[in-house]
Amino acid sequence: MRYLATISYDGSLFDGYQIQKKGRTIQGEIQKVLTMINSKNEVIIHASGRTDAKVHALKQKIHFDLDKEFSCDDLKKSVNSLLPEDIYFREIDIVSDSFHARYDVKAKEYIYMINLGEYDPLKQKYIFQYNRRLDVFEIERALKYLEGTHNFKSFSASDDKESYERTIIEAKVIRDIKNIDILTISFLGTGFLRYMVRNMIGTLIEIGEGKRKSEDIIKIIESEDRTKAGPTAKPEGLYLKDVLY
């Protein structure tokens, strides 16, 4: 039986998502769960992508099959009363057997979180600590030219890849009136190259410094050279917020 479970995690104590020989991993500590509950019959579970160490996930989508069906609630009360606090398995449902939670993902929704204002240490591992003042407004502008399909490979990690076209469906910054210091950029794409949000992030930073124009996004796009964007943000602000389907 093919379950579709949606999952969120804190990232902070963790080595990243994907399973390793050494070290802490989202992948191994659930795996780990799921064989348990599966009669000890070894289950590998499929995500939507891989987030790095101390990326944070609000809703992760992840599928797994188990040789016998289970009452979605009583699975999602037993694998969260066996997991670590820092995942849980926020819902589950059964899907076809052809499903896959990669390979039938239509879109992403990545946010990154950036404290303009003093510095917070409770909040240090959950959002950027950048505590100075940006132009906003450039910022924004600057969305807009990311809005698209692009090659991206400006912004990826590595020179491995057949493809870095990717389509940005939206990209923009989330106000909070309760907390103005606060300034929250969302990206909903069709999917993502490693280390793109962060790379993004980082030229953006740029951009509200002053040290670059947001039309700058332009001939960083069509260079296709990672050395022309900016720095890699640090992960500790990025959440995979949601996958759709």
Given for the second form:
Number of protein chains: 2
Amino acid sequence: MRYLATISYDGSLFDGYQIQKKGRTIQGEIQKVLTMINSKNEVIIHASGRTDAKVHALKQKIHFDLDKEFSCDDLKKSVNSLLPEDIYFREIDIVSDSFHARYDVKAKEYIYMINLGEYDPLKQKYIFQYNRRLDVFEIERALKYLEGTHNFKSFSASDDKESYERTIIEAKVIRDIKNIDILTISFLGTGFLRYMVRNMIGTLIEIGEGKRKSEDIIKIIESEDRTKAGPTAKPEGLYLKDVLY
Amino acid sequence: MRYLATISYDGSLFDGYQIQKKGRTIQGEIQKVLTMINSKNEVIIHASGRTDAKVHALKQKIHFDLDKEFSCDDLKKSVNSLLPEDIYFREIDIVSDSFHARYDVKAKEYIYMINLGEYDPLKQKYIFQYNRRLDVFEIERALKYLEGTHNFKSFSASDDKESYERTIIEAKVIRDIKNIDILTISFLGTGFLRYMVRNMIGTLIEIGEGKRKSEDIIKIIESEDRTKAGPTAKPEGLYLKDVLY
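Can you switch from the form predicted alone and show the form predicted together with another copy of the chain instead?
Full assembly next; the chain just shown is listed first.
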């Protein structure tokens, strides 16, 4: 029986999503629990994609097969009672055996949060503490140049070897009316290369600082050269917000 | 030269405010940094009061003496550059030598945050994950019985030996319009006994569950008996919000 689960996690204390020989991973912790529930027959989970160390997820999606059919509510309760406090199964549904959490992705949304106000020691693992002003209007203009189908090689980790073409459906700034110091940048896209969001954010921050102009994005994309874009932003402000099928 | 500092900290990874032989404490981390700045002459800091392990502070106040007069801005920058990421000096002012951060307190505000909605793995160190409904109206009625000058022995840690009389100036519920699942309870008082806020919260939760009535607060106060009140709520939802002089 194949199950699709919507999960949240606090990435702070994880060495990333993907299971490794050493280190605490989201995949490792979940597989341990599901294998226990599956009468110790090993369960492998498949996510919509990996998240890096310290990156959070609000609605990551994973699928997995269990030998038995469980009530989704009961399964959710069992799993959550066994998982560590920083991972949570929000929802479980039964899906067809042909469903695949990675191959069937239609779109994903990432958000990146930046604190432009004073340093906040209670949020340093959840919001990038930039703690200075940025030209948000210029960042908004730059986001429009990132939208569409492009070769995003300039924004990808150098060791990627697949196709670099991706489509960003929407890239926008979300303002928090209650706290104007918090800048949230959202990207909705068909797929993202490794470090792509963090590399775009690093470049957008340089645009907000006035070091680059918004229209420089066009040249950076055309160059297909990682060294032309800005630095990789810290992982702490990044959230996988949702995955659409 | 005597300095008064307003500090914030994330209590998650601390064994409380007060310095101990073993364990990571807020007082310990700050004294290490200030002693370094004070040419290695030991600096002792005095807070408005202690906070327990895992309790956060938004505006805790401390005073300390340094041998030299520093510009408050420069001192703030130096201290923050040397402190760990989970403590931050928000403001430093020079005060008279007779000022005392604990003895001169006029009032303190504590808040306690409770999530009545679904479990949130990203907030479990910052908001108590109750994850069920509570009768907030009944809690609001109970808060009115806590206001005023009373003997709070029923809500204090049993090993306290001083006077148990304290004044709660205002006790209220603060609603978050953006997230109605988050219940914040605020207490403004002239002083608080050890565990007093957490013991009041434990009792208020039982009132919100319907296990007790709001007017039971009167009998609990009159009993001067710790066993008559509810359990001690978890530290994770508690914040020292402000200290007034």
